[in-house]
Amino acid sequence: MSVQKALVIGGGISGLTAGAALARRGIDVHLVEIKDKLGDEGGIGLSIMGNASKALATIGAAQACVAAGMPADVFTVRAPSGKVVAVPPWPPLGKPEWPAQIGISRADFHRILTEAAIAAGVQVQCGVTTRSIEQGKERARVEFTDGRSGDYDLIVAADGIYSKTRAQLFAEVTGPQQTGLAIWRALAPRPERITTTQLHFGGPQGLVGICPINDENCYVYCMHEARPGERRDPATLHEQLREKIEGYGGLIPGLAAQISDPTLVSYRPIEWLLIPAPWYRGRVVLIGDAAHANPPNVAQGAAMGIEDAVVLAEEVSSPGTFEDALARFMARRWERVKLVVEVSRSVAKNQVEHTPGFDAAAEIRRASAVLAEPY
């Protein structure tokens, strides 16, 4: 094994998964998070697709996600009026062991990943991050913002789409790009009969949907075209979202009436990122949003970061040189991630623009055929 001691920068989904995956393979793992505590404070919910559940099972977290979330094997496609158009299956990426899709709150998901990392032996420190990284042939020297320093065989940069590590070590790489789209998410009580995602296609917006995340709650979401640099008044986010989804039928009006707290609504422009291969410099490797990010319409953004983490742990704990391990990691990740970024960008753009004849389902099936293969 070429790695004995590793540092993970960032305590989000990719970072916690990487920490747990590395530690479970006998590696001494330190994780630093710049926030004062671990936790996804700004998120509402997300979908965990079957391929992500397979990866999460390797760190002992998949069953906890099933228990905390709302598993489903089908979804409903609806007209703007709410009329059911089709009830297709989710791509069976987790079969036979895991549900095709799990809706879950971000708070519950982050808690599960934190527990998995700590149980694996990851040493976590919050309120601190790296100040500098000095690369050596055998190890990298890290200076931290609290004055400490340390030497590591591997540094995993999972510090998000605005990664400071990427900016320091990959200066030639262009940062995230605007897609011209935005997404809203709002927490709402789950109607009793909703046990799977409902997607409303058509109407004035690109996509309006409902995703149940546990027995009590669901989230309503809306994707639409947005001007670059567009700002939203945080005090009236609930009112703005209700206006965006006005005119949609089915359960949308009843849920919209219950969206009354702006702090339970998130709005963000959608950015994308795919830095060229390889995603490493010396002993520093970028994973997750630090290396790639995409629109959420194929529910694979978090999944790709989770897979990154698990594959990296597998490779650096295998026999061979460090350089060979990183090359194998990159070979396993590049085409898979590139496809997800390209398909999600294409689907989002054409849905929002209501492109005549565009077959979003065919594009998603194309990506799913690849994602059904082992990562």
Ligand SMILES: Cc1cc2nc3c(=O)[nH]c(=O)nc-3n(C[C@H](O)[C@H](O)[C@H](O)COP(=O)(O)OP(=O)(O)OC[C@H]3O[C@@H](n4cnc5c(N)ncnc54)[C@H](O)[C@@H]3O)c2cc1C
Contents of the next structure:
Amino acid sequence: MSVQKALVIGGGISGLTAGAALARRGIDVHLVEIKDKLGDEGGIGLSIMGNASKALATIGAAQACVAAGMPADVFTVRAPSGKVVAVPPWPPLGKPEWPAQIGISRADFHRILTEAAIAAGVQVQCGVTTRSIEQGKERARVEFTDGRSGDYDLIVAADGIYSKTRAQLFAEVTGPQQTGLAIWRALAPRPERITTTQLHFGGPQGLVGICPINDENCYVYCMHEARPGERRDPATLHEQLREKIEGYGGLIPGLAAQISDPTLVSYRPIEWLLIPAPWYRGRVVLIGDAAHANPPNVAQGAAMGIEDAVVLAEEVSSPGTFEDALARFMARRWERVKLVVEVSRSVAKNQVEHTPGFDAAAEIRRASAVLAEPY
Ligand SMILES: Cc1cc2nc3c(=O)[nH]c(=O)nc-3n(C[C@H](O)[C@H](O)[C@H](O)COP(=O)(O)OP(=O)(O)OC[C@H]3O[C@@H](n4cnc5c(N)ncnc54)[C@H](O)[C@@H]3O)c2cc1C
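Next up, the form predicted in complex with the named molecule. The previous block was the form predicted alone.
The next block holds the full complex; its first chain is the one shown before.
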């Protein structure tokens, strides 16, 4: 095994998974998170698709997600009026062991991943980041903002879409780009009996949905076209979202009436990123949103970061040289991630533009056929 000691930069979904996966393979892992504490800020909830559950099972975290979240094998398609049009299956990417999809609160998901990382022996340090990284042939020397320093065989940069590590070491790479789309999300009480994601296609917005995340709550979301740099008044986010989803029927009016706290509403322009392979320089590897990000239409952004983390841990703990391990990592990740970025961009754009004849289901089937294969 070419790696004994690793540093993970960033305690988000990808970084915590990487920490847990590396430590479970006997590697000494130190994780630094720039914020004062671990946890997600305001994203409300997300869907863990079956391929992500498979990867999470390798760090012992999948069952806890099933227990904390709302697992489902189907979703519900509705017309803008709210009329149920179909109840198709989600692509069965986690079968036979895992549900096709789990709606979960981001707070619960972070808690589960943090527990998995701590249980595996990861030393987590918050409120600290790297000051400099000096690449050596066998190890990299890192100086931290708290004055300490350390030598590491591997540095996993999981510091998100605006990765400072990427900016330092991959200076020629273009950063994230606007998709021309934006998404609203709001926490709301889960309507009784609603246990599956509800997707309203058509109508004035690109997509209006409801995702149950546990017995108590769901989140309502709405995606539409947006001008780059468009800003929203944070004090009235609830009113602005209510306006956006006005006219949609079914469960939406009842939920809209309960969206009354602007701090439980998030608005964000959607960016995308796919940096060219390889995602490593010397001893440093970028994973998760630091290397790739996509619109959430196929719910695979976090899933790809989780898979990156698990595959990287597998490869660097296998026999052989460090260089060969990273080359195998890249070979396993490139086509799969590229497909997810391409398909989610195309589905998002065409859904929002209501492109006549665009077959979103066929695009998603194309990605799912690949994602159903082992990562
Ligand atoms: C609207 C929306 C909906 C989504 N829905 C889904 C979904 O349903 N399913 C799905 O699979 N994916 C979904 N995604 C994608 C998913 O949220 C992201 O892919 C995922 O959160 C990325 O995790 P990450 O750990 O790579 O990066 P981040 O979540 O950005 O975490 C990076 C971490 O690094 C820390 N950090 C940053 N800089 C430094 C530094 N210099 N030093 C130390 N620490 C640092 C940050 O504080 C943060 O904790 C969605 C995304 C959006 C925007």
